[in-house]
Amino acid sequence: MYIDGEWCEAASGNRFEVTNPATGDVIGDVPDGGAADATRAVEAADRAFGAWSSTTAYERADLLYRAWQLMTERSAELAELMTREQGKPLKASAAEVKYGADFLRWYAEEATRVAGEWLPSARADQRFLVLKQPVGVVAAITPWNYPMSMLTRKMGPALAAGCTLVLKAAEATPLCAQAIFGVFADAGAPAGVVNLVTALDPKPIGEVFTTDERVRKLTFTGSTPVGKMLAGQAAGNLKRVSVELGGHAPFVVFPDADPEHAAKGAAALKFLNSGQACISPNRLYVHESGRDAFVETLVERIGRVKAGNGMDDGVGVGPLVNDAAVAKVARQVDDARAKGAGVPVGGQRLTGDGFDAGHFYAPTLVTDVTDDMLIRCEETFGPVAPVITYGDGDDVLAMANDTNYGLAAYVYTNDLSTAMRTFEGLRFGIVGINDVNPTSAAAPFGGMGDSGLGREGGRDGIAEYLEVKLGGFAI
């Protein structure tokens, strides 16, 4: 673990290995952190909070910049330990890298621009002055399926704002959390400033990051039963709380959109990461006119997609994270086959030579779904693209909004109305219209209802941690 700006072992010495999904290899080992070590992190990002919230914001971004170079340095190696440790294909993980970096390039310049503001009064001998500061010590939990971006996009608006943090990795992808703050040790962040916690029971660190009065802040990444959780814990002590949690993502062609090129763009998009992204399309709604055009398409290039270790070339769809996940996507598959669907690509867990050792299932196409299959309701976060058919009568906006999840939606028209007014409709914190990749780290993200509260990236990504002072002076 990295705490107080160094290197150490857990305070019980126990340490987990670290195994590749794709092969079940063991690829390492981290120390097995508890709540000792979680506390003894706060106190140390506490200690150095008072120092580092009085830096210039030109110091801040300066340390951002080294960082980015750093980590724009080692990408290659970088990329390399996220294909072994959480599975992607290499190419994904080099973009992975870059948009992981992005981030800390845009909060480096993002530290210069906050601002206050003078305000009028109504009184002619006052004035208001209104000033923006770090909130604190912010507590930080981060997922595995994108396992440096999502650290990225966290740490740099936190250090940017003059906060100290301490980030909780994600249990299956400790070793790139490490290899993240490598960077920013080698970068020159001072003592306490950042501290990285690993452990395989998440429960102890976030009941201390919930409850410890030190932590000004929780942001969580991950899913929603957990992020409501923390979210009710944090409440209770009164702490700024962001989460980004589930998506069940909308992915709506409309009869004027050509249906060939809105599956190419729905099958770019669903296996990235091998389905697991919270804005993957969970329910693809295709006019029925352009229903068999749309099928068509996604057949042959689903059918084209190779599935194995993403260190072997060509690799378009890897491992999934655990032998549960693997289990819940076939159980909905399973569960649409056995009320009607077609399946007519996929639809089984891979074995044989290259994947018993691994969590392997094939990209798989689902037609035909209706709204009494699970794959309708439930996230899938696997390789699985589901079709639904709608026709003249249906409200298709209706059907997109059906759902407490509200994350991202696209949406393929080339009619000007109805993209406007479908972006208007939707409930959707991210919405992709003709694009199936709506993101940046100059870019808000974040969802609705039951996809989270906050935004990461952009000018609202560094407003999560600051506070808004008023100043009256009366003169």
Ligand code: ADP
The other form holds:
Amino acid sequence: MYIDGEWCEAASGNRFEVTNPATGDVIGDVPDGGAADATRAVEAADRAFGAWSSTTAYERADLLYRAWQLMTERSAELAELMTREQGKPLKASAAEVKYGADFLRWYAEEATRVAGEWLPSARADQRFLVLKQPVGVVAAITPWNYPMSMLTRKMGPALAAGCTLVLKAAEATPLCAQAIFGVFADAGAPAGVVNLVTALDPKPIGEVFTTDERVRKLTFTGSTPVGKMLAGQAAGNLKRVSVELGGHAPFVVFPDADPEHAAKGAAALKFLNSGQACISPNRLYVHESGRDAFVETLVERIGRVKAGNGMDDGVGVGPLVNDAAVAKVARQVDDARAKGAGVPVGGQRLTGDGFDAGHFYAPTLVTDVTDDMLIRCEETFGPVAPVITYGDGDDVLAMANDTNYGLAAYVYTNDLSTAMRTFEGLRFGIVGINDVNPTSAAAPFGGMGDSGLGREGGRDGIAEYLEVKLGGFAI
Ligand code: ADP
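Please move on to the form predicted together with this ligand, as the form predicted on its own is already shown.
All chains and molecules follow, beginning with the one already shown.
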């Protein structure tokens, strides 16, 4: 773990192993921290806050620029580590390292753009000044699916704002977290400004993060049930909260769109990270007029996706995170099949040489999905594309909105009015219009409803780490 500027063991002295999800091999071991370690990390962050929040924005930007530069220089080794620990294909890991580093550069720039306001008053003898100040110590909890960019997306804006931070990495990917903290250590982060706790049991750490008075803000990325629970705990102590949670993204193909083009987009998007992304499309709605062409293209594209160890050339889909994830995907596909869905490609766990020791599920297409199927409402988090056909009489916008989640949605249309109406009408925080990658360090990422609170990235992303202070001056 990295606490108060030092690499250290857990107070208990315990460690836990990390395995490669493609091969089952143990690839390392890390300290198994507990409440005492989390508290020590919070103390260090609290001690460091005074000096760090008093640095100039230019000094904070310099640290973030150095971290960005180091992360970029180390991109090849970071990508390899990510593939071994998390499983995604090497090319996808390299793309994530770049995306993760982008947050450091973008917030290095943004650090110097945080400005207040001078407001007019109705009183001649009064002036109003609005000042932005860092919220204080930030506690962050991150997931395994994007094990580097989910850290930098929080660390970039928190440090730029002048906050100090304690972070608990996901138990499946602590080595990636160590590598990111290595970047900050080597970039010269002062002691206590960034602190990392690793732990096999997240609960005691979460309790410290949500109850310790010195923590002023909780930022969490992970599943909806855990996010709701932690947000509740933190809100009970009136901490600022942002949570980025699950999704159930609709992908709507309107009759005027080219169904083949849309299918190519859907295939490229769906199998990113083996479908283990909160913005992965979970319902592909295609108008009946384009259905056959859409499905045919998907069959052909998905049939070509090679599953395997992400280190091997040509692999497009890596393993899932663990056996429970494979079982969840299998349960959804089997349920759909039993209720009458078609499964023209995939539909089973992958076994045999190169697969048995890992957690692999075949890239899968499910057609004729109906409302009574689990996959229609449960988040899948696996390499399964479910197709729902709609007709002229159906209100596809209402169908797309029929979920408690509200993270990402995708629309294919060539009609400007349809694009605008749908963009406005979808109750989702992120809408891709003929675009399957609506994410960037410069853009606000986040959801509505059960998908969370707050935004990460862009100007909105740094606002999550700032308090607004009003000064009324009588002159
Ligand atoms: P996933 O299904 O993606 O693993 P989780 O919400 O379980 O989603 O995990 C996301 C992050 O939340 C991980 O870092 C995990 O350790 C952490 N986490 C899970 N349960 C708790 C908890 N009770 N308290 C604090 N953190 C938790």
